[in-house]
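Single chain ahead, written as structure tokens, the form predicted on its own.
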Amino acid sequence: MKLLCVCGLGQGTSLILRMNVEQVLSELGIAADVEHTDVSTASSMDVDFIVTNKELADSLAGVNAKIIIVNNYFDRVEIKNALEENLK
């Protein structure tokens, strides 16, 4: 399973999201490859899931990956709830 964490520029914020997603996945006992990038690059990448906010999700309409919405990239509880709901 491949997950991609996306922010506008693909640097700081998406890296923080990636680190939090990796920690939550570890707590859930789910193995996955997690990468991070910017919204423009994300549309051309072959992944199973994209984790991003609602605003950027609208820019990714038409991608094959399932999009998981997280509003606060720093809130691991929100991230955990979103991942549990979408990775079932």
Given for the second form:
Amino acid sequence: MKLLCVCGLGQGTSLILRMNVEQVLSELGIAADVEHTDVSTASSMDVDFIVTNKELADSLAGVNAKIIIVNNYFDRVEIKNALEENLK
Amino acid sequence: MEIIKWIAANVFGTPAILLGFIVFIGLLLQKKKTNQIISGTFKAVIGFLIIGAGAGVIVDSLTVFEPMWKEVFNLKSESLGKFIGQEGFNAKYGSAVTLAMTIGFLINVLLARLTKFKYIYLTGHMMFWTTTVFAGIVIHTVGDVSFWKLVIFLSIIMGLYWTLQPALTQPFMRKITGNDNIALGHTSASVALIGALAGKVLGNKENDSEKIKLPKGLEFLRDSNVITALTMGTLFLVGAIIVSLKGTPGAEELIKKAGNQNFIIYSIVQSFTFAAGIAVVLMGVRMFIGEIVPAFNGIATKLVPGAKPALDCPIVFPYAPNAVILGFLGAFAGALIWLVIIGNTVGYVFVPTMIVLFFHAATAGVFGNATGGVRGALLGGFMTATVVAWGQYIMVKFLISSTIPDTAMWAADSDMFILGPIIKILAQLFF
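Moving on from the form predicted on its own, kindly provide the form predicted in complex with its partner chain as a structure.
Shown next: the complete complex, the earlier chain at its head.
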């Protein structure tokens, strides 16, 4: 299973999101590859899930991956709820 | 002795290998699985080497942009002169930069542990560029210096900067985010503070930017590749049309560069090439920062109780999305005004790279809105363009011209411009 964390520049914010997603996944006991990138690159990558916010999700419409929306990248509770809802 | 010499030359003297080594240790400390350690280490090495390739692409398109706008402003075309350039600089000083970034971070952790400033700087790509640009200033100022002297000088400066910068912006961050859990760790701190002050003096707090409705069509501004290509494309297009109509010998010379291709089409392709070069460099940076920062974070959370992460500037964007757009609009207008004014006065062609302008201006916009509403947000953006335009001129012409002016044109930004002269003075004192 591959997850991609996405922000506008693909450098800092998406990396923080990736670290939080990785931590939540390990708490949930789910093994997955998590990477981070910018929104342009994300639309051409072959992954199972894309984790991003609502604004960027609009420009990713049409990709094959399922999009998981997280609005606060630093709120582990929101990330956990969003992942649980979509991965089960 | 021979072994130490061999290690010094081949590990510490080869930046890509040194970086791979640091990442390898970081992944070991995090107790990652063998396959993750191997892929992470390899990605770090490859990532570092990719930066040089992307830097070459950026420079190629800038060597079209610069003479083109010089012709538009009727300036004498003098080239930047001899300089090392990012690729050569990485090869020669990349090890010192990499090591200074690592030791500087450890100083940051130590200071957070011992003082009341509990901030841990985690915006890895800006850590890399700031250390690189400061190294460029030191080498330009004092010439070749010994490896360890450079490392120690940069480590201390970076450690102090990464600890104190988040502390300076935190009073406003508390106001914006409504809590004290996260801090701003980004080189846009100076323009954010200027934006907040300008908003306080000249703005109107009651007129909050979040009360107005902005068109939905501006959402594409969140994509860094698109804004870069769009703005550089516009500038290349305007420049190409003016040059095509001029008919001067200089203009004829430039048009010849396009060969059989139409000059305007050629120029537009150059603007996309510029954006492509930046995308390549950022991919390289992402590949090794993505491996180092989690290790940094692991070290910090273990050693510093109550550590507050200082994070990339988009963390403030969700608190005032309209101010983000207003900040950008203020900066865009400012960039165009300064392009013309600086071109016609001191004769420097300002390269308004939107990655730098957008993210910084957006942050300054959010800070400006917090103290001065809509007017504060617009002013924050305009002040960002002002600092970046004049800062780029001073940096490229006087602080870094023999080392990495190419990098300063697109990757150096607000805090680096404000601190640049101080670094130069300190370098003169200590070397």
